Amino acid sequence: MKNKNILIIVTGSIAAYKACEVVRLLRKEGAQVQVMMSRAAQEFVGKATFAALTNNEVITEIFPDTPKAGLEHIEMAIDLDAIVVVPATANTLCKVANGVADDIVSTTLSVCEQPTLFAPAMNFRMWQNQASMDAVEKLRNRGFLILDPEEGKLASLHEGEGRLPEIKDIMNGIRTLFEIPLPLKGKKVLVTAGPTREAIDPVRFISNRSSGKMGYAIAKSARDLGAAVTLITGPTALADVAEVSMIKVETAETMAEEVQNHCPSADYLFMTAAVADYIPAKPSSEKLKRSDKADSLKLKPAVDILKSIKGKTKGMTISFALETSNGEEEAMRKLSQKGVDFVVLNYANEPGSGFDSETNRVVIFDTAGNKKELKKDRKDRIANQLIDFVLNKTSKKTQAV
């Protein structure tokens, strides 16, 4: 969505302040977005922070103090790429539906033809209401795109449909107006990330040089293809990933937990995380104190996740294979072990692939015995290019059945 330029229009729903989250991650993914307030909509958030937000004036009148007064809407006319109002009041999409243009919104809505999306939010009655329905069924009818909205508690503490779509549906269905292909909307992908840290004692712990880097880049990928994904990630310095689930863990054993929490319900898991191979037998509850003589640390074996879901997902599963010699042997031994659809395979030991690198170079194996090298290129295209072949692969094995 880089350059395009977006109108996001707010009124007057006490979930106002959520289309602040949704401005954010339009800027960050390099939208250009102006914002437009209904006068109820300001008394729920003040126009100053979508100001500060966009770096542009909102635009609140019809006809405002300015040299261009009362043009705003229809320049917009012309320069916009798509419209999005979020929240989407009952009176907003029954004057759009119905042709009323008697104040900044409706006037704009009914002058624009760009693209538009309408994000519901308002108590459960008035979106049952029958004039709210038809509205939306007209409005859908001239091609508008209007989401349905999630059910659950209300500001009037009453439950049903009405509370406004998840963040992560409304930035695909932004997605849509643009026609981004979405071939994993309405999927679940499971990704793992990051090292395990395995304690010695309460200030020492066994680790590994991964970064996250690669499964935070899968993460991503998935979710711009329109997934909701669960990013379940060990220790990192990286920032949390917008619209995806995340879960941070630390040991072995707690991944674990998570991944066999989650799995049941993935449609996709990508395994990436480095989880650790051996763990402390009987990590002390105190420091250990320096000593002069040499001492050894007795280890025992960490739990295999892959093996403790063996049987728990209907999920295509796709497991890393970090090595330093005979990578091909170890790809496919794991592949025939541990009981997943693909393996990716990378080198620990060559100059910029695997751990703590912004670039990776890997080759894929499945179960019918092909492989695809993938070359070296920066962590989220090689993400793309993995999914992509996943996605591929699984739609002939769906053709051929």
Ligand code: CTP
The other form holds:
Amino acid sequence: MKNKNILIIVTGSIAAYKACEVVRLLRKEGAQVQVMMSRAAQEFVGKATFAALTNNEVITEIFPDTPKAGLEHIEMAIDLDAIVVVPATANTLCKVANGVADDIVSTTLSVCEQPTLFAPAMNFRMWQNQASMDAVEKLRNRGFLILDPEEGKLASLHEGEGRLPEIKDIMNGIRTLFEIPLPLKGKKVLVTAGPTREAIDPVRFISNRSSGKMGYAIAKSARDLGAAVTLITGPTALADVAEVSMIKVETAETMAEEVQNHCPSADYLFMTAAVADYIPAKPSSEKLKRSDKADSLKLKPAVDILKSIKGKTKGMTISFALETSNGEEEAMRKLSQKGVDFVVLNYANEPGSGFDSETNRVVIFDTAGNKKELKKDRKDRIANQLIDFVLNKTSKKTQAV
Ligand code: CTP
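Rather than the form predicted on its own that you just supplied, could I have the structure of the form predicted in complex with cytidine-5'-triphosphate?
Complete assembly follows, chain above in first position.
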């Protein structure tokens, strides 16, 4: 959404504060954002908030005290790429559906012909009101994109359909306006990332050099393709991934529990984490002292997460193999022994590859004997190509069936 000019129209609902997050995410993706607020919206969020978030003046008046040459809403009709009404009240939907243009919001919406998305939020009775339903149907017939509100507890503490759609669904809606393909829309993707930490005593642990960068890049890429993503991550120095459900764990054991809980509903599992193979057999509850003269550490095998979920998921499983030698043989061995659909081989001892590097070079193997090398590139691009490869192969498989 880089350099797209997007107008966010905020109308008067308690969900108005959630529009701040949408603005923040769009800015993060490089879009230019202009905010317009109805009078009622300003009762819920101050316009200074949106001005600070967009670095732009907020439009609130059809006839401002210091008018620009030419009316603002007419200028916008030319400059904009898309309009997003978030939250959209019943009042706004009904007005626009019926051609009412009596304030800055309804006038702008009646003048502009850009792709427009409405993210409604209202009391469930208002959503079910015949006038609102007629308005939504009319607007949909005219080509506007109107998301369905979510079911759940409303601000009034009533239960029903009326909550603002989830932020990730609004973001995906905006991507749809720009015809960005969303091949993973409606799919659930589970990603594991980063290292695990296994305690020796309360202050020391066994871990590895995994930075989590590859797994985080896969989570972002799957999110941008429309998936609902859960990222189960060991300790990393990376910022949380927006619009992704983040689950933070430390040990192989806790990572295994989370993967076991989430894998039954996943459509794709990317097992990127560098999980411990051996863990201290008896971690000490007290800090070990130099005077204890410990010269060896007894280890026991860690849970093999992939093995523990064998047969428990219908999802395509993509496992990683980080090797220092005999990569291809090791990858083929893991492909047959671990019951996975793809193995992604990368090398720990190759410059610009593997742990903690910004780039990676990988070779993907699948059970049909296909092999594809992705040349050294930034990890985010490798993530895109990897997902592309998997989607391509899996859609062919489904077609063949
Ligand atoms: N993995 C796992 N549980 C473990 C260790 C690894 O699920 N306890 C997963 C990793 O997330 C990765 C794949 O298994 O997707 C391969 O990990 P790797 O460490 O390369 O393989 P190992 O099975 O540990 O085999 P080896 O040590 O023999 O290379």
